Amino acid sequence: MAKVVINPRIRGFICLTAHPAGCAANVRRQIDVATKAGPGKGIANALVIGSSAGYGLASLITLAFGHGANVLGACFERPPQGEKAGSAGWYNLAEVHRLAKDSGRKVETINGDAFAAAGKQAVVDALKARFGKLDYIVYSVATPKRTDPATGTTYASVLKPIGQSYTAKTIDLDADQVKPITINPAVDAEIEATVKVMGGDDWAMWIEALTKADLLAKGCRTVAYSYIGPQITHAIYRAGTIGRAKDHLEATAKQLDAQLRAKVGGRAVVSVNKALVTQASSAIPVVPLYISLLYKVMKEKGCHEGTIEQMVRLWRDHLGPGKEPKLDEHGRVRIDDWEMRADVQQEAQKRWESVTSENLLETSDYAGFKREFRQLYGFELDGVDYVQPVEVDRPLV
């Protein structure tokens, strides 16, 4: 058994290391929230595609520990090797598996390429062998690249505006400085590639594969996650390449909704979630500064939520057994409603206009943003002794 001291190695929006004990502590906090909030039963079987971090991990925890579901997760994470630590997602799931086993819950993980036909087949085989038909399917994949299994072409997404260059404020995450940034517009091929990676194609392929395998229970529901955001981030997010992909995802939801209604009396919806510190959101220019301002405002107003609180509310109010999802005029669930409150956005906009490097820590919750970013990788968690060597070999039992 290899024990090593692990320190954070951070470059911009990427952390190259993960702490097993810290990741475990982060997961235990989320499980505690879900267990206290959920009814504890009511859902038989669920599949979470993209189950190891962010909203996918919080969905798995909510379903398994809040609603008593048997959950199969699919993800692509790096296991530990010798003294080399695994990825944060691996350690997140190792703790989920451990606690599920201890409490008599059924959670399994298929670790592989969810985009590939072989990855989908491995999930289908596991469901047939050990689970049965699905009541819920969560699609929460966030990745910069995707290989289309039908053509073998690999697409890479870009974070760019469409039509014209975009200039705004952003945070240099290495220097902790507010700086101007100008991003040139995407060309057509980049827009198409981003839609291929982050749109609804793969979600539709999953539903097709599960339908063909007769793995959809009566009333089966599937949900994918999206974001709209404020005017502050509109040009780089919703009006940019990512937004074009989200438009495709939402159009796919309507097609899948019609199919599931006809096939099993089910539903397909997109949930528009709140801006949160995730591995994906930290990579988008402008967004970390907006999130830092938003967190300060929402914490002051007493309406801040993290990923697990958002997912608990999603199933409690919209997706749980017997619940009819409340939809906006475009057919989307909106649990970004507290973020988009007029008073929250007015204050965030006011602070956006005045924030500088000099007043960053007073105007925003940038310190909280940085801490929460490190916590994604298991660092800066209360009660963890980071000076002591830690066992890196934690299996998915």
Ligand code: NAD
Given for the second form:
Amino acid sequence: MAKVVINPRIRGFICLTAHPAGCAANVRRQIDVATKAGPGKGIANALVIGSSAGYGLASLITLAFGHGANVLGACFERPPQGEKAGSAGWYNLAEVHRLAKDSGRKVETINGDAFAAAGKQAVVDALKARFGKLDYIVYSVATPKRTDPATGTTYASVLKPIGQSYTAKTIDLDADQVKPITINPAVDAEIEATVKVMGGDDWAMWIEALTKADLLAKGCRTVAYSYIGPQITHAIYRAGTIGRAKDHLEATAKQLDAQLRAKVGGRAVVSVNKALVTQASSAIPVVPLYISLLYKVMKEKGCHEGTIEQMVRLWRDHLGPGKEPKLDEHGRVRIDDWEMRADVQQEAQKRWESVTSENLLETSDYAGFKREFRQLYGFELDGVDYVQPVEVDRPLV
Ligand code: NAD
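Could I see the form predicted together with the named molecule next, after the form predicted alone?
Once more the chain from above appears, this time first in line as the rest of the complex follows.
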């Protein structure tokens, strides 16, 4: 047993430590929201790939606690080692497992590289042995690297504009300063690599493996998450390398939709979600400043949501049993609709133009951004005594 005091060690957009009790508190809040909002039943079996953090964790919680599903999650998290804390996702799922067990629910996790053939096989074996056919498959992986199991080539994604360099404002997260940033355009190999990592290749491989293993229930639905965003981030996000990957993901959804309709009368859709503070989004240049402005505007207008509120709404209005997903002209679900409202965007744009280091705290919700960022790693949660040593060697199950 290893009890230690854990403090945040933050380097730019990464926190090197995680607090088990804080991560647990974060998860309990989400479970509370999902339990209150959901019907409590209606879905038999679900698989969530990328289940330990961000939108995937909120999907798992919505499915298990809001809709009574048995959920198998797949993620890639670092276990604790002696006195060294594990990653936040490890502690998030440890708390999910504990509360699922307490309330008689079935949640299991396969921790390993979901891109690898062995990772997929472990999931297939667990589903066959203990779950059965799937009603829902959520694909919510975000990562900077992927080794393609077919070729053994490792690809690294980049966050760059395409065609011409891009100059904008960004926040230096270590210095809390608004600074100019110029990012040079990606070369073709970088665009291709980003599509390989964050496009739809791996999602399609999962659906193929699960189809071959006869694990798709009648009417099975699969969803992956995308983002569009405003004019402010257009050059670095939707028109940049990550946007190309999202174009590929959305094109993959169309192919998978045709396959699933024909095979099991199912659906494959992309849901365009709201910009939120997660480990993945914090790493994108310019985005933390946009999110800080967006949060301020959406909180003032009373239409702010977090990951769990977004996922509750996704299943309530679009994906839940008997619901027909409402799609835009490109075939996508849009739960970024409140973010993209004209009044919200006009105000965010206005603030974007005037924001400086000096007025950052009044013009934006940078304080809220920082707090949520730390909360992702289990810090700054109400009711947690950070002075006390805490047990870090917590098993996943
Ligand atoms: P996140 O960083 O919070 O979570 C990523 C998840 O992927 C974790 O569970 C992690 O363990 C898992 N993962 C990473 N590599 C893996 C691997 N090799 N094998 C298995 N699991 C692995 O990310 P997020 O922000 O929730 O992003 C999830 C999806 O949502 C992405 O497609 C992202 O583009 C999309 N999205 C995010 C936002 C946002 O603002 N955060 C908005 C819209 C859409």
